[in-house]
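Here you get one chain, nothing else, as structure tokens; it is the form predicted in complex with another copy of the chain.
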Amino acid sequence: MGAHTDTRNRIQEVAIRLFTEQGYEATSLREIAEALGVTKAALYYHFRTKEDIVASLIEDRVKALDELIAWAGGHPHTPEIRGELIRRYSAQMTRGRHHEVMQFMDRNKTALQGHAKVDLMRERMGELMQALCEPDDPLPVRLRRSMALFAMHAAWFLIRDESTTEEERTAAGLQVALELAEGSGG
């Protein structure tokens, strides 16, 4: 933990606030770079491009879906699995930066399009969806499941309300994800 490693953490903090905050392609690492006190060229030593940022930023995430992905693939297809699958879920947006990832992935969606890494996740996110519900399930059914992750996210971020605390967010999150993963029409 030398300078070398401080400083490459300073730069992902300060980068995943201005992407979320301002956009990914409007924020320049110029302006990253200012905002630590360094020039762009300083960025440079630490990340090979804009797009390797990204892809540090991203990558614990990768990890823990990976790991739920694992999981799931040992255990069948029932509304228990289900349940404890949501459960992980919402215990791994609690830990290091994840939700933060997802909120930051959410507001610049097109713009991080063709990023190997995120095109990674995305395909990560869809095992997982299919580790909850099957091809043929209905409509509704399929609606609510996709909805019920996306429910996890929203609560850290829909809700943008200050005085909320962390673990307000994350029970609001759980349940509402629990009710849509196995409501009255799935």
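Here the structure is a predicted model, which means the values were calculated and not measured. Positions refer to the first chain, counted from 1. In this text, the rigid core denotes the largest set of C-alpha atoms whose superposition between the two forms falls within 1.5 Å. First, how it differs from the form predicted alone.
The Cα position of residue 111 differs by 2 Å or more between these two forms after fitting on the rigid core.
After superposing the rigid core, the C-alpha of residue 170 moves by less than 2 Å between these two forms. Once both forms are fitted on their core, the CA shift for residue 69 between these two forms remains under 2 Å.
If the structure you just shared is the form predicted in complex with another copy of the chain, then what does the corresponding form predicted alone look like?
Only one chain is given; partner chains and other molecules are left out.
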């Protein structure tokens, strides 16, 4: 399983880089295989199509979101639990390929339009936002808590200052997310 998983991860890593740099439509399986230094047959062993690669990346992301949603579902919606959920989401974003997947999705919106797995990920993000809110929360509170998740994304997509480190972006996004989640007013 180790070698299989390593190869699968390498394929995902190279594919997401090429899809983001060149565009999903403009990248072929042959180019992915060449960049990996493997034959197309070796690539086919793991993924038959580009869509299979994209599906696997999104499935990995959905699985991680499912784990967070399950964790949140087992706890009351207290300020402490909201804060911990946001911290866990932030930590999850810094592991694996989360930023690369989000960047790929942002740059290839047209190619991914109507993709079932993308819709599934959007559903999970909606469930995660609901886990931050109480059903009777006023609309501004629900919006602010939902925006907490997007604040962490904005730290990666909007702050493009070369002198800013990943750690600084992550910390800033987390700080703003926690402030939004517990902001007063309604």
